[in-house]
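Have a look below at one chain only, the form predicted alone, in structure tokens format.
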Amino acid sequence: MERPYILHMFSPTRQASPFDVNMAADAGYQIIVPYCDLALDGVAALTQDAIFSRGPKGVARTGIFVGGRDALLAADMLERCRASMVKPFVVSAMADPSGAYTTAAAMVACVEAALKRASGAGLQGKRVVVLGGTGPVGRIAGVLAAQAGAEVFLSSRAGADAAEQAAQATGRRFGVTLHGASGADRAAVRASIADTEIVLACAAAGVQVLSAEDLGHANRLAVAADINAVPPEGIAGVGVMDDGKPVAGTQALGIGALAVGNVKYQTQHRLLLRMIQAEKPQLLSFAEAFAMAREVLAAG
């Protein structure tokens, strides 16, 4: 009898994400087991329990998925998984806390593709403001944009100090330069986007971060992307299905939540399939998610 495909889901939160459970099952994992309220110090023991119990052949059908809601902690947990393995007992492992890694990857890849369609250039040298930039998607979107050569500002409704603290902590963790920007009130938001070419709206569902009046202050705006699928739209005039559609009253192109979400779904699905199908163990984080999102878009 063939050994089943088993996915161990590590989460520091009280419960695993049903979205991720569904995605794992649809990718082909037959047994999916969540481990919740897991601290970083508990990762090594669980990882070694998972790898040593199946033998070298069994590890090929074993995977670890790191969830939760903290983008930085998930990266640390994935690294702890990797460091806890001993050849030949090495399994594939992937991190995607609250879908932040694949969502951020899809969002930045969609923006990059829209820029290249419009002007032939990508994110290099562009000024990017991430509204809702201290959340998990916002932080990782900022990192990916910075790695692609953009000057990135993480904006926070809690003000400049909170934004700068998040930018510095995230930048140190992932080796990029990020800046903070206040989003505490309309005046602060408008000041932050005045010379900005890219706006990434990563705020909570149902929260509009840019009104039509706000957009009137963004004279250099080229692309506005939003991941909020719950009315009202996060950026006024950007519909959930928009994929490079002009935003009324501006010179910008809009990318909506479902356009991003389609790429995010395909990215996560293909990464989970890679864990199952690859001949060698895979270690998958947001860099691999970004590469996959680019592949999805290139394939049309």
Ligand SMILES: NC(=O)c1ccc[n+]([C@@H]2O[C@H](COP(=O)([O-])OP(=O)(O)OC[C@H]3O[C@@H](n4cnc5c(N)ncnc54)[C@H](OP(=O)(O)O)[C@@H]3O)[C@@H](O)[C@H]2O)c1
Given for the second form:
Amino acid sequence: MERPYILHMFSPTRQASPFDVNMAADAGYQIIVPYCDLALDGVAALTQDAIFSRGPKGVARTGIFVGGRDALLAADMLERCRASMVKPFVVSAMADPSGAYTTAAAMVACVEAALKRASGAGLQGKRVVVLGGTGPVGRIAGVLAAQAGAEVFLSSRAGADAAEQAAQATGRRFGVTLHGASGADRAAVRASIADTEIVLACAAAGVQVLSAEDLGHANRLAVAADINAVPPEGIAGVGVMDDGKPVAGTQALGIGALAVGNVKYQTQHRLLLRMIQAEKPQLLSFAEAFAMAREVLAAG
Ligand SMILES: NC(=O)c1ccc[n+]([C@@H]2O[C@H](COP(=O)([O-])OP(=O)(O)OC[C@H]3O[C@@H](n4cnc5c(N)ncnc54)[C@H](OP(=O)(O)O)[C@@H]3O)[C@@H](O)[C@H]2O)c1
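Please move on to the form predicted together with the named molecule, as the form predicted alone is already shown.
In what comes next, the whole complex appears, and the chain from above leads the way.
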């Protein structure tokens, strides 16, 4: 009998994500086992427990998926998985906490593609404000935009200090420069977007972070991208299906949550497939997700 494909799902939260369980099954994993409430210092022992039992052939049919809700902790856990493996017992491992890595990758890739279609230029030198920038999606979208050469500001309702703290911690962890911006009230949000070319709306589901009136203050806006699929729209006038559609009353192009979600879905699916199909073990974080999202878009 062929050995089954097994995915061990490590999560620091109380539950693993049903979304990720479905995605893993649809990619071909046959046995999916969640390990919840896991601390960073528990990762090495679990990883070694997972790799040694199946022999060098079996490791190709064994994978680890790191979930949870914390974008920085997931990166640490993935790194701990990698460091705990002993050759030749090396299995593929992927992190995507709360979908943040694949979602942020899809969002930034969609923005980049819209910019390139409109002007031929990418994110290099652009000013980017991430509303809801302290959440897992917002932080990683900020990191990816900064890695692509943008000047990035993570915004928080809790004010400038809290935003700066999140920006510093995230930037330090991933080796990029991020800034904080206050989103404490309408005046602060409007000031933050006044001179901004790109807005990434990454706040909690079902919250409108920019009204039509707010958008009137964004005089240089080129792209407004919204990741919230739950009504009302995160950015007024950006429909969930929009993919580069002009936003009424502005000169910006809008990208909506389902346009991003489609690329996110394909990105996560293909990364999981790669874990199963690749001849060599894969280590998949948000950089690989971003490369995959670009591939998905390039393939049309
Ligand atoms: N389309 C897709 O494929 C897809 C996939 C995954 C996630 N998502 C969406 O992506 C978004 C971000 O996900 P996430 O997990 O990073 O979100 P999250 O952690 O729930 O929220 C992100 C940030 O939003 C801010 N926030 C919370 N409540 C708010 C409110 N009432 N008004 C304004 N800001 C508020 C908070 O920052 P401060 O308190 O610091 O301001 C929080 O850190 C969500 O809308 C989620 O549904 C979409």
